[in-house]
Amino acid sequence: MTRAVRHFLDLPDIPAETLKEILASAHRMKREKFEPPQLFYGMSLAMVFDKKSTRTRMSFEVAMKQLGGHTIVMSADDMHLTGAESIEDTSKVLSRYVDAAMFRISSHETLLEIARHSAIPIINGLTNHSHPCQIMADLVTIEEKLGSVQGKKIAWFGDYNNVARTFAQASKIWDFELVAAVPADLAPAKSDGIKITQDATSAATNADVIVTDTWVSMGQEGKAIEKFLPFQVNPSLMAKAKPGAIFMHCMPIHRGEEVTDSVLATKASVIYDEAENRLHAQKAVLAWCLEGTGVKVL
């Protein structure tokens, strides 16, 4: 009997223990980040870019590598993606040279097609749409500094972007609280089940996590940034926030904008705990992907 391909593209297509259980193992993972097991020994990994990255590319070539497998990294040109292939002949093609392929692109969409037509594990780096890899990271960072995220009040600042659409999707299977202070014209039609504000100021007041992200995206370059400016999480803000709380960005950070340099000083910055765990993070998402080709969970 042929197993179903493990896909992970968005966090509410894969069972909530299912989840919690990769969060686990990224938590062991990390544990074991100076002796790591060699689990995908003779594995290849495809990396597929639309867009520049740093943290993306690092870590899930990291993580391949440090588990004992290969990867190839092509842009999305390379694949013929933008060109004359279809995306089907490109994903079939792909699955008889690879165990699995992750694709940092834009159009989800694609990315959805790209998944129907393989016979690999597609994994989403990043889209337009959502960023589950980022959550995954960012969860583990809040329970390794805060303990268990259930029942923590998260309060995001500034554009309702592809980040936290994932935030809210992650609330409702760890259950947890999250507060979005976005400029009224960006407030997503839906609520997602959490609340919409305005009002900077009662978001942060008793949160657990105070979180922001780029005001302007790659692609967005021009955008203007004014709508932004009551949303800058400062110092004033974190105020609000408990006694212990922290402060979290996915990163690249435009300093002086959605955060100012005095807040990133502070011991309550865990930005780079948060950059680092992506790369135990995809190190459990990967054992996941390919735990039916024998590879074996921690």
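Numbering follows the first chain given and starts at 1. Model, not experiment: these values are computed from the prediction. Between two forms, the rigid core is defined as the largest C-alpha subset superposing within 1.5 Å. Compared with the form predicted in complex with norvaline (NVA):
Once the rigid core is used as the reference frame, the Cα position of Asp261 differs between these two forms by less than 2 Å.
Once the rigid core is used as the reference frame, the Cα position of Pro37 differs between these two forms by 2 Å or more.
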The other form holds:
Amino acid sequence: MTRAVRHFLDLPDIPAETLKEILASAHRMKREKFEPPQLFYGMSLAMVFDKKSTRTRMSFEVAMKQLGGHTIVMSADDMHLTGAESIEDTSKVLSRYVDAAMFRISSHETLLEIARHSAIPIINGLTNHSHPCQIMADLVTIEEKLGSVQGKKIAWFGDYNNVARTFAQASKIWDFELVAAVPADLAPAKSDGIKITQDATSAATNADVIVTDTWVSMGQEGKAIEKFLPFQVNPSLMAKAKPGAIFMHCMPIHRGEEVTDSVLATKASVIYDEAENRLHAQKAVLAWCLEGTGVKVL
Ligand code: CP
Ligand code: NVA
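Could you output the structure for the form predicted in complex with norvaline (NVA), given that the previous block was the form predicted alone?
Let us now look at the entire complex, which starts with that chain.
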């Protein structure tokens, strides 16, 4: 029987138990400094970007290399993907060269179409719709700082964007409360099953985790930011959260906009652990995607 290709496109596509196993695996890999160079020996990961990246690119590259594999990094503009060639042809050809491919590509629909035609695992490295690899790393971070994510109150501030939407998906899977304090005109048409408010203070009150992201996501340059000012994470907002609450941000940060330096300088800020955890989460995601194609770790 042929095994279904294991894409990592959006959290709700994957059984909750599997996602929890991937997370447990990421914790174990971090704890054990998991770097067996034979795991991905002879395997290649293609990475295609139509937007900038520091963490996603570096963490996937280091993950593959520590586990003995190779990476090929391409700008989408340098490929025929953005030209005359069909998405189907691009996807089928890639499947003949590499073992898995990660795409950071604006259009979620294009990502889904690539996956539909692909014989190898396709990983979502951020689209305008979602950023599941980021949320896997964020959950590793919350679990290591606060013990468990289940039942926690996570408060999101600012734009309701790809990262916020993925947090909303995760809240259903890991059973935590997500409150998003966002400008009224940016509230999602369907509430995505979470609490949406314009009252930043009430959102922060008794929160275990305070989280924000840039007000201007990549591709939205020139957007006005005034409406986001009431949602800035600053010391008075942090003071409403539970004692011991943590501050998170997927980075890159626009200091003085969505969060002040004074918050980033406190012990509550776990941003660098969160960034490091991209590496451990990426290893676990790659191992799951490639399991059965000669890889066995989970
Ligand atoms: N958080 C994140 O995805 O960062 P990069 O844009 O640097 O990859
Ligand atoms: N929401 C941000 C996340 C960057 C990692 C963006 O899409 O630019």
